[in-house]
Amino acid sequence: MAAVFQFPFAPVVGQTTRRRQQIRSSADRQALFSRIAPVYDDLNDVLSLGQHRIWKRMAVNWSGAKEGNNVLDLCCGSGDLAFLLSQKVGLNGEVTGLDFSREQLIVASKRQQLRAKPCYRNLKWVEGDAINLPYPDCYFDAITMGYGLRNVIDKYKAMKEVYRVLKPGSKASILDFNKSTDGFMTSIQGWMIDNIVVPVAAGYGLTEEYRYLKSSIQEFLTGEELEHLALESGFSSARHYEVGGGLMGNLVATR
């Protein structure tokens, strides 16, 4: 079954240059993820040695999604978490993958059409804005977000939106790089980005796009700060788990 596209938000118009530049605005980040869309999945496998698949399964399990649920994968990218959610909720459930990058959604749609499992018929792809979700209050049974919150300009507003569209008692599971408070772990993470991630990305012509990763982590929130953010957004409880040896983290927040 072909993926269902809904484009309630206008895509960003205009070209961005490839020279070194500050990635600051939402439009900058949208353009970045559109540029890396064609090789995003391949690079994830290479750079994590396939471990990202384990972390994503953990994130989906923490979401509490189950058979028949209506769930959202926010900042879905090329759809990894959405496909896992699809298996969880089955044919009687519904999965929406929402992202601000049309190019990433096109990749997700093509992946869906190549997969044979019947449950993938419950997937649809929506181009949208994480800080202005096009859904009514208390609409979803579970929400996941993989490597998305770090790239949202207004993180508080995004968390408020996640809270708003979740049903009472439901969970949001948010996976991302961990901003460690341990200096040694931070130095290891920085060394890996400088000496492994960026050089590998350079082979794909994406040096500047992946150099941005280091600064985005430095500007992100620690696990404790993410817990506080969730509670300030209205969630009744929040806990941040370090995974991948402390390189990654997963926030689990209950409405």
Given for the second form:
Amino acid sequence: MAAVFQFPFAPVVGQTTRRRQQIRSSADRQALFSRIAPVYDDLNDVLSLGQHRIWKRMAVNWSGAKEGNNVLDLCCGSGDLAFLLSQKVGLNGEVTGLDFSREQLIVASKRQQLRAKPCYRNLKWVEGDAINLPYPDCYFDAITMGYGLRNVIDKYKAMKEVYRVLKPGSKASILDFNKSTDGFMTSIQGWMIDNIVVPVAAGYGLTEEYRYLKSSIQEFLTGEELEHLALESGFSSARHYEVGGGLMGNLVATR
Amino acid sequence: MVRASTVVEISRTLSEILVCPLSKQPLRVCEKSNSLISDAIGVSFPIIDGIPCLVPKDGKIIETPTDVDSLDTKQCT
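Can you give me the structure for the form predicted in complex with the partner chain, which would complement the form predicted on its own we have just seen?
Everything in the complex follows now, all chains and molecules, and the chain you saw is the first one.
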């Protein structure tokens, strides 16, 4: 456990004196993700004890992406899901990672150059908005979204756009925290955020950014509500799976 | 460092795939300004370090003939 508290980054100057701020608008969230970009990958590993890698592999499997496909990773951040998709679709396929934070995309692009796997030549990055996708109708064979939908203000509009750009019969696989209907699970999740996530993030000077996590989960949709949202957006079927002991959930929606 | 010809190549490939985020109409490349132009709504979207920025609020409105001339439409195909 001691290893969890070794912080490779010094706290950002001035962060400890900043008053608690609301993270309400799209611009606020964009700024938040840009601030955490330098340490986002490290914190994901530390906070989930590496489990996020398993959940993301599951998300990619659920998307149905296969060799030669043209796929989109929406709200790609630093690119974890996009890199997995890149290996899945191979050099005959195409992967786009789209995000509204240029700082996250820069991290993703640097990771692409550092790793230099041949298949990563199929990977492109686009700075864009999840509610106004720059793609024609019926374009992608599969779409993934990891820890993104919860941060989109207009989730219905985002789901409509995901539906629009998916080819008929194709799937969207949307991984995120699970907003549980089980009071005990909700308490556990809240306790972990308050007593593990936020203190660890504080070591990186990102207390308020990770406090946002708890309220964003509270304001998120339950699995059943996500299924309804997908069906209202036009998807022919939708199923929400709980993973990570119920802490996480993956919505699989078929156009 | 990305060579100028590589930048053009990236831009052309992108314009073949991407559409205007608002009108969903095709985009065209402007090599001089290294941007993607949406003629449908008269907005240009920059390409920075090979990453196109297609967030609607970051588009630049092409308002005047001067703006159009500065984009050198003869080179924008």
